[in-house]
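Next comes just one chain, in structure tokens: the form predicted alone.
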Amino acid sequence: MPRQSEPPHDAEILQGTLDMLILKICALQPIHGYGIVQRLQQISRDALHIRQGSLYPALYRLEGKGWLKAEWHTTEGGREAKYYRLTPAGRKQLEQEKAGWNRLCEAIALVLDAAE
């Protein structure tokens, strides 16, 4: 019996990709790490998992290159979070990631459509 596909988690994700989804979700609106995980999984209709593990040295690593800032505000549920927003640094690189990625998928799109 032929085993199911299970969804891509961050280790199969390729490298760097974790960081463009990550300031995609920022731009949106301003969410908090869990919230960015929850948000991920939805849209990518559960296809997508994120470890927090993965996420929280991602999002450190962006807010030091000043792409992402974090502010502490409370949540619905009445806790403290640490909650980020995209910069308009973070928005250029996010627009530079994508101009790549679609680069990427189009140059692999030929690769996979080559006649044999």
Given for the second form:
Protein chains: 2
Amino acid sequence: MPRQSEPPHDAEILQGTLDMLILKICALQPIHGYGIVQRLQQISRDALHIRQGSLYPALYRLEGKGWLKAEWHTTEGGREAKYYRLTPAGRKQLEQEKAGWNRLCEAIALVLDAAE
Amino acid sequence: MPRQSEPPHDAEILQGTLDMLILKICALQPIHGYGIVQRLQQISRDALHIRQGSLYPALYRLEGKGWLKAEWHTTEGGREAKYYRLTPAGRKQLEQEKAGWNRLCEAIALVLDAAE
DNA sequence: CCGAGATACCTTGACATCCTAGGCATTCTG
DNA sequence: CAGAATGCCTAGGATGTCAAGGTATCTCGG
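Requested next: the structure of the form predicted in complex with another copy of the chain (the form predicted alone having been shown above).
Next comes the full complex, and the chain you just saw is listed first.
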């Protein structure tokens, strides 16, 4: 039987912010993919939600760039899960992305606040 | 001779913010495409830059949705140019996009500020 | 007066990223 | 025991942005 798919959700992740968010969540503590989705939702008070279809390719991408490192461990529930941890390079990348994000926010604020 | 193409620029516009920025610029006063690029650059203090290859499809899209209305006028330089003006529907859309942007910023701030 | 650069419009094709929609296997719960 | 929750993954399509080009007019320095 087809599994119940995720309900439609209008809270799109802005293109380009996904990597930063994942890196940040992983920076808090090693965590597995499924947990990232929940943690993000919890921290952002349900404002942000990553789809699994976006998450796993992103994790694969981030691991390929050397920003995350994965290890299989057993969850509290006694199940095998892939735990992702931030590498030093990942930490550096996260800092850069945060800086870029802040610059962007300031720039956009300038525009949005501009009066004729 | 091939025209000098725009220099590579690392200030990417975050996907999804382009429409909002264009709407806002047009809200200040009717303006033509080429002017939008300059105005945005000026207001954002060179932090944001729209490529022409992104701009014109976006303008076409926004006009199609009824958020912008275009009229041909003569510029100060005595040249024909297409002036874009925000429609009432566009103003509403702009408000919505601003609200969404603020929500997103707050949510991301929550995540980025989260301590283990 | 002529060539370069600025102004002004536009299109095409490539590419990355995200979403929809699925699939599979295990464990917990009613 | 059935179904929900937990956990992993993939394929395909839609969308938006960028790089790179094309056309034409106007202005200004040499």
